[in-house]
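What follows is one chain in structure tokens, specifically the form predicted alone.
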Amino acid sequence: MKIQPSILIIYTGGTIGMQRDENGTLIPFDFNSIEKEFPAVRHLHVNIDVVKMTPIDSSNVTPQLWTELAHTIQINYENYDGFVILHGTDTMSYTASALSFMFENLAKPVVFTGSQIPMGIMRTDGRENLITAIEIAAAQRNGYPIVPEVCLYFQNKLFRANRTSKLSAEALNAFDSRNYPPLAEVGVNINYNTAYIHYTKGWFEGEFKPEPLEVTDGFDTNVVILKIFPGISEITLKAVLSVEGLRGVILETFGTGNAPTADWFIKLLEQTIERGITVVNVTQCVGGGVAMDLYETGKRLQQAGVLSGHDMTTEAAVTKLMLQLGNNTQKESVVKGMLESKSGEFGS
């Protein structure tokens, strides 16, 4: 008799966690009961258990409740063959990018989803985005988890989860990976794009052995994140540059990794970086990434010593960084993690 999947959901807040009482008031769902809720799951034949965090708004999410979430995963590894993290929208990529940069040897499915509308709406989005999160999760070939990785599902669409950001504050198709292709798409069956799903060799013929999962925690919140805009003065990129205790920037220039050539600004880049700050430069568009190279204006940026982030989104770039500075006392040591790539969040 086949053993059917087990399946971890964690719930930490969100809309996707709200539904309507007998007043019409928007109280906390009971995941507990989702078989109940949705006699739906029970098709998915799949072993669900539920761990309730503290409910907060996705805007009051902190590093503490990266480290919370990964350490639970950590302590549930062994008893379950995915992970559902029921989370907020606002915030949900930075969660699910700090996330894949936390985990070592990480060999089991973990999916974020949430909702624009609250689960007890009518026309929610919640109900096919937590089943089809929780049938993504328990997916299995030859026995083993057909996506292996943090990733991000939502609105028929699977993302690699340090690949996506919110774009829409209203549409229910919130969310993107401009720079990566999905891992897979849903409609009738669900179509696994496993050419670009993130497998060890030989994982679907059983010569992957497994190793413990291991979490680094440990974030240095000391970064900030500056959005270069025309007319931008030097008494306000010298105040930002300056606050007391700052460790790592953002640098979130024009197109290809473009900014202000003046002399002023250059100069307070290179004072910055000789303080031993870090700075990491990565586009604001919404797609594509800095070459550096391509232009004076990157050129010059990167003759004073600022990092290229590739197609980092800004919420890859800010978690990975927050990571390294927390685990690293030598800015070299810092640089170095900055430049590989540790879980697909850059490169092709």
The other form holds:
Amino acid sequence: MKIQPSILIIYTGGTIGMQRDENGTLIPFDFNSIEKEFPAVRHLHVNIDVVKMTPIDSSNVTPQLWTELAHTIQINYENYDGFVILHGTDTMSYTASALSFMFENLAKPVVFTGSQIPMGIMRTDGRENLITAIEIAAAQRNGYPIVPEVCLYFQNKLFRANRTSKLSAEALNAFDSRNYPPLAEVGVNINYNTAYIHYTKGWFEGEFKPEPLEVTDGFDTNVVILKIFPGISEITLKAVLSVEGLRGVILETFGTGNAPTADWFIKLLEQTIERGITVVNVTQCVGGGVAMDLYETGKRLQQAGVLSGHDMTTEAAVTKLMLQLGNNTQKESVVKGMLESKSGEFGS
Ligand code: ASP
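Mind pulling up the form predicted together with aspartic acid (ASP) next to the form predicted alone we just looked at?
Full complex below, order starting with the chain above.
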């Protein structure tokens, strides 16, 4: 008899977890009785267990939750075929990106999802998001998971987690991945774009023998995301860059990685980099990436020692930088780590 896949749902909070009580007040949903609430889940033929963390609005998420989540998955790794993480949408892309950098040897699906409308509201998008996320986490071919990555499922699309951003506070398709195609698109069927999913050599043919899952934790939060704008003043920039203990800057620039060429601007960046601070350039556009040798305005940053963040999202860049800084005291190691794509976060 074929054994049913086992999925662990980890509930962290957010809108998806809210339902109405008898007075119409929104209260946290009891995911322990998920099969009673959603009989449809039984038709998926999966065994489901639930771990409930203290539910929080994801605006209150800190690297502590990322660490707890990664270790919860590591502890339960051998006992489950896949993991579904229910998370508030506001910072889901940050958490999901962080986890994608923390794991080594990940060979099972870790699918993040949430909802824009609470589970307890008739028109909720949470029900479909949850059920499909479970189905994706359980999906196998030849006994091997179809999506052995950290990914994010929302409104009919599965994305590589560290390529996503929340782009709408209103639309039900709130997330997008502008620089990398969806890993799956969901209509009547779930159509996996296997060409874009990362597989180790020999996957599906049984040649691959997984190594134990390893977790790297330790985030250094002495970083800043600095979004430049026309009119940014020297005094503000100086104040931000001279914060005590600062070790990393994600510089959100214009277009393909361009910034003012004013002497004071370049000089401040040079002085910052000379102090051993790592500065990474990402675009403030929602799609595309930086190409610092295209314009003089980008070239000056490159000459000052600013690193290219390629086409990384800000969410991926800042979580990756925090993890690099938390695990390396030498700047060269941080630079090397930032310039290598660890989990498909940049490039094609
Ligand atoms: N504020 C909520 C959160 O991120 C929004 C949501 O879940 O959609 O936790």
